[in-house]
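Let's start with one chain on its own, the form predicted on its own, as structure tokens.
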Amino acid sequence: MTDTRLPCPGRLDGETGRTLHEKAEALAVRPGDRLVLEMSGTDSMDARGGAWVVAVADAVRARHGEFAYEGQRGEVADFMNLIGPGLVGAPSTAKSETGFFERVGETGLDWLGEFNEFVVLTVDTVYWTFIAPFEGKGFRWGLWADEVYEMGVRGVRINCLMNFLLGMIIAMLSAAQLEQFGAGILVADLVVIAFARELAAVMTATVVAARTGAAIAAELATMKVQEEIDALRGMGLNVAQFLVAPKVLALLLVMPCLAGLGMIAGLLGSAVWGVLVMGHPARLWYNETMAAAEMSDVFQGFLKTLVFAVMIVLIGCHNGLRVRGGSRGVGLMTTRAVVMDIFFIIVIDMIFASVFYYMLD
């Protein structure tokens, strides 16, 4: 390592500091070399001169050299002590590699924290939706009516269209197999049972999750980013009462209605294929459909829609309230809400299917 001494002028100001910096650059300090600023002859310095000393130190460190100073006295010594932290480079911290168990533990703690937030939101929502209104604490009926229109009325067309096409597809695929055995009319039985138990509820929940669940997550995430949620809390308003409860009660009313319309649309789709393509008489197809329909199947499907409704709202609100960052965070949480909705729709449907299969059939 080579020591290079650089004498400092008697007065260190903006002009002389620039000259000092040019001299330091001309020395071309190499990696490992040490540049010592000799300040024994410096009687005074100002803020601009101190800034140039910091620039000299940065230039030396940029070339992987070492910077030092000595000989300062009086007011110059006091000034150098003041800017001393800026002359020392930030300590290099070696990144410690996270171990496997540390990553597992960190992930587990994150999930536990998120689960705790979800439980708190669920408890608050249940209270402000089903208990607080009977205690005279109020309910936002105006917002509830708006949500019913937005979630239900505006979602009828896309929901019926999706179920209609699904009913036609199921009839098309099942007819290809059943007609080989001369049992094409049983397509009507298959479709009505499938839609009553599973398809109407699941397809409707999927459409609502993609449409309403995403809208709920985006709405609350935008409010969180714009600090409107903090403003509500600052005014003493409960977020679950003000925003979540009307959505839950609205979707609890809307989901069974949409599922019922979806089931009718799915049966019409299968009837179009059965009557127009397979050639069965319309009255025969209608009688076969009504003979296969049972209220227990319809009850099973409608019961699922109530659970789906609560789940979609809670997941949308949960993800919206956990957003971090700006517009990108809003997009990520909206996508996450839809993915979680669809995943839990399948999980809840599997649980219902297991319960009805092992306990009721």
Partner chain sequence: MRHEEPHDAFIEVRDLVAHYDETLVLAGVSFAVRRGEVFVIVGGSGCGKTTLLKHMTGLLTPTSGAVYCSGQNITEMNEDELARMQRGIGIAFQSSGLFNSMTVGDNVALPLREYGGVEERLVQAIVRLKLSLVGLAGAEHMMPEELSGGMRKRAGLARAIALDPPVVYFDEPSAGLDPIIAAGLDDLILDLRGLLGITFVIVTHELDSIRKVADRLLMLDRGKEIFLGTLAEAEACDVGRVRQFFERRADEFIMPHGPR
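Heads up, when I say rigid core I mean the largest set of C-alphas that superpose within 1.5 Å between the two forms. Positions refer to the first chain, counted from 1. Note that this is a predicted model, so its numbers are computed, not measured. What changes on going to the form predicted in complex with the partner chain:
For Lys137, a C-alpha deviation below 2 angstroms is recorded between the two forms after rigid-core alignment. The Cα position of Ala24 differs by 2 Å or more between the two forms after fitting on the rigid core. After superposition on the rigid core, the Cα atom of Gly113 is displaced by less than 2 Å between the two forms.
Since we've got the form predicted on its own here, give me the form predicted in complex with the partner chain too.
Partners and other molecules omitted; one chain follows.
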């Protein structure tokens, strides 16, 4: 270990500081060496000069050397007292790099922890939605009614519009193909089967995820940030009972209704195309549709909507309650909730499709 002394210019400003830094670089401090900045000849320094001193200290420590200064006086001493303490001494030991396996393990533990939280929330919610009301522990019917209005009634228009347009698009696409074989009327069959089994449920779930799922996550996250969740728990009230259960029961009612309306809207959309553009008689289109409609298809679609409903509420609440930090956290968690919603809509739809494919067809 050797000491290297570096004299500091009489007036330390942006220009002389740069020269000082270049000199320090040229000294090529080796690990364990000490660089002492000799400041007895310095009469004044400014902020830019101070920044160069910081840069010199950083450069020394980046090479695992030590930085020190001495001989400062007067105004310069005041300045160095302000910036000095963080610069002097041995390099701070950098946080050790985490290895590949450590990172894998950490991620795994994070996931396990989150999964555990989700399961606890789910169990709590199932208890407070389906069991506790029968034990006379109370259910917030007032909030439930508000939620039904907010999630359901106010979502009817946008949901029907989306399904109507989707119905029209499907009719357009399939008509182009089927008309080549003179089988244009089969578009009615195709649309009714697609909507009953898949499209009404998935399209409605997507609209609900974007409207209601995002709203739930943002609401709970904001409540958490503003200590409302703590206030609730501090009164001995259960979050699952108070906030989650009414939403689950509301969406369980609303989702099949919206999907049913969505299905009708989708069929209307395809009928508009079939009758007005393709020129089939309305009567014929109606009969074809009704003949192709199967109760089992409709049932399959509705069953899915119930699963989607519970999932959207739970994912929204789960992400909302996990928020950390302020407004930025709220935004992050809302985004996360909607992304997870849409991902799991597709996954659940896939599971349903394969189950029905192998079991029933």
